[in-house]
Amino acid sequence: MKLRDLFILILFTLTTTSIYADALSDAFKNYSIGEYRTALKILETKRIAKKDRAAKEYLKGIINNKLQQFDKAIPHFQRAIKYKSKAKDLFYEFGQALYAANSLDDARIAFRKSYRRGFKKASSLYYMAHISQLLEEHKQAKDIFSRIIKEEKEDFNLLQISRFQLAESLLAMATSKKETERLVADYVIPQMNKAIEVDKKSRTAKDIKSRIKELQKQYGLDPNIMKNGKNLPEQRWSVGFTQEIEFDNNITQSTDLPTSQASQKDSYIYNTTVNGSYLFNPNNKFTVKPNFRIANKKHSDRNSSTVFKNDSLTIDYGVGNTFEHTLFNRQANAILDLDFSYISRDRNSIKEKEYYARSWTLTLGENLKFTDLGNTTFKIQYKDYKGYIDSLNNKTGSFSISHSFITNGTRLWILFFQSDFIDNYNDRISSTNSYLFRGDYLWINILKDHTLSFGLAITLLDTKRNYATRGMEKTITPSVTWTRNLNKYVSTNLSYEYTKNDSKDEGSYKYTKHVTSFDLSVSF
């Protein structure tokens, strides 16, 4: 027996002293144990004293509510009110019956009286607000929900639902304004997020999250869907670490310029790389992605200066930006990247890295789909390179185009071309133009979690002022890589690369080399 029912039973026992009191008490006892129809039959067939008629009508109304016979309950509550029933929950129960019978205006009045009597004040307010929503009186609903949020301190379920419904009222008000999208973003969704914070693990919280995604999609506010329909990853940050062990049978001495000379020395090379980035999405049209990369290279041969002088530390940092739009009625994005690089090397062969060069690079590009067969990316770059000595200074203009497409669902093809025009303005004899042609074929999931890839790169180097002695140098580099994903975060690569460089100056610039490497990568 509920406490309220026990209270009513005691009240009846103390106040019904007429010869008909037994009938009323008997009816209530049956009501208390769930025998609603028996209790109702007693009230309808037994005579009840006139002074107890308010209690009788109140009880008949309660029983009909329990039996979900709300139309029948309403007149009994009305008579109980007429006979001046003192039951504290009278107007709350009356409001429930009117609400179920769709008499919304009268139900709201009943709940208002229940609130004034102090019975279930928060719940009474909630019904008043909800009814106002149904009547499309959203300003009134907003005010009442706000009052519940201010007054309710204990019932977190009601508080959460009230915050949620307040957001729905704000949404209804926003749809009648010109700036609906902004109002939804600035007021509706933040209020829903506050509702989630009340109890993140509740079923209501899950429903609210679904509603937020629905609104974000409807009003173009989903932070993971751009204006042109492009999907962004939910996780905006990434951090990676790679440790590579490489064996090179012919270490080349070089700067960042494509003027490599063979050393005829072999060595293991340990490459350690750490990188990270974060993707910002200000307004579903632009993305901003700050990034960094730190790469350390160390050679195992510590005896030959022509080898360990290539030890280096490179720090790259920059920001990548895209403008998402449509072109030819397809997704496209314009690219604007600005990158900086700091390089230190063991330039004096003393087994200590010193400042070698710094550079900055500006990239403009466009990624688009001409057809359903893959994506195409065009880029132009300008690079300003400053070395520790003036003879290393250069400016490079570049153009590149790449196209990728998938066949058979798991076969990825990548075709790439890039031309670099290097102006070594303090040492013109070192200026070059290079043209790179490359193709890659990746067989994804050739075995579960395994990818096999083949690559072929051909580079033509116009040695310009050295053309008489070096000619147009040609480099061919085939490669093969086996990748295995150990889990979501860890992968390994085993690769082999062969390089053959042809030059008229065979003694200095013609060479071949074999590079075998293994790396372990961890990324989050």
Partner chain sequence: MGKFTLSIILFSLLSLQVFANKGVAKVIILKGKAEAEIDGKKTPLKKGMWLPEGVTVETQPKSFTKLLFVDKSSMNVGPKSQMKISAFPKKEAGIITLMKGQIRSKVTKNYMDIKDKSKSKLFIKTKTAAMGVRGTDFQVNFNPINNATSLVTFEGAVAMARFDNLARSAASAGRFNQRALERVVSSESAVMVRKGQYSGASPKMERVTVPVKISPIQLETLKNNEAASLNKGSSGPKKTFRSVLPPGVDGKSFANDGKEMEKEMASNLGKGAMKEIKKEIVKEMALAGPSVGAEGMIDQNTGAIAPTAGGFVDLGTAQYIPPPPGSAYDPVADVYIPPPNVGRIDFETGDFVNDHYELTPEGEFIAKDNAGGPEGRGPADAGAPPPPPPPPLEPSGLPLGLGPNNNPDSPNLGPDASPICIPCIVERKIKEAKRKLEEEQNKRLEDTNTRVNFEITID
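Switch from the form predicted alone to the form predicted together with its partner chain and give that structure.
Here we give the lone chain, stripped of any partners or molecules.
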């Protein structure tokens, strides 16, 4: 070969190599600025040197991955492997393409190779474990997740999700065994709790918490869900405080008649109430709710003894129990309540409260749903009331029924009936039977956090031995209340109530009164 020919050959080789290299560098440049389609077009249309073919196929595979054309990426990766590409991330990208294209077995092999090449070892392992889960090879998945947990020390997200998925694999294994519930309670949920501990504030932690709830519900392990499916509040205790200011224009219930000698007395009344309760739910079948309420009533009028003698302090305490079951395939509960009450009053008008009465009440009932229209509650009640003097003692048998139903999502109707048969056994002339009919209509969220409610109560009082003089007394009480929830814990009520009592003995028992009140309640 002549020197000239050799020179031409070298020049030709250098030029073509340079052209080929230019195409690859052009493609890489476009790829690097996110112009993936242009980069791909260059690689597809321009010639690339044979020595760069592995790099070309590898780059084409990766670009197709970026373009989410995983089916097109796969053959390029296969060719890059065939041309012995040394790129450390080749099998990781190949694995991702296979995984996205649902070639799961091949993807797992690719990720294993990626792990062996030392590229993104933890992520490669995670893909292997996750694919094993998809292929329902849970034992293998469990082993790989355990390995990640052992090896990974820095990536808390990966650590958390791996622990979570380890629990899922354990769950899958537990479902094929006999004692699934016990295994879920002893192994799966504790593992999920451990996963939450890794980073309590992460999104994954939130997902895990919902998953735990799902499992608890599914396997009857949720402490907040009763056997009949009734939800209990997570917070078992409740404490409340209410301060009410009331203006009553006829405290003494004096008759309106002009002939009446007793004049009507008005006064502000300060009602302060504190209450609390705690809910237990043994076996998720019963609820036991000890509760207390202390209410103090004070009148602003300190001059009229007929007014301030009504100052009182009432202490109520008791325990409400339910047995949760189903009736007509719907949630229902049987009720057994035992309540005690202690009342002290300024009965001698000496501006000091003294023991007035105490009582205990036993209530039996059933709360059920006949239809989807709301809940119905039946109750029978027995009350033993002992006054500071024997003539006040009485025993009362009661029957009540209430029904509530919600319409339009925010309109609530409550209908209530109660009949009381009061036997004043030491002074039977005072015995009465009373019948209360009451209806309430609540428009919840009439404005955001505002509720408007209307109520109407009608009481019929059979005066029994006094019937000849008093007849059947009738009390009508319409009322309206505006409630505003200031926040989750604080609410206010503004209400007005009108009362009209009719009696045959107009001179003594016929009266009307207006009560306006405002209260502020705080409850936790």
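Residue numbers count along the first chain shown, from 1. So that the term is clear: the rigid core is the largest set of C-alpha atoms that superpose within 1.5 Å between two forms. Nothing here was measured: the structure is a model prediction, and the numbers come from that model.
Put simply, the small part of the chain turns as a rigid block by 34° against the big part between the two forms, using C-alpha fits. Core-aligned Cα shift between the two forms at Pro190: this is 7.6 Å.
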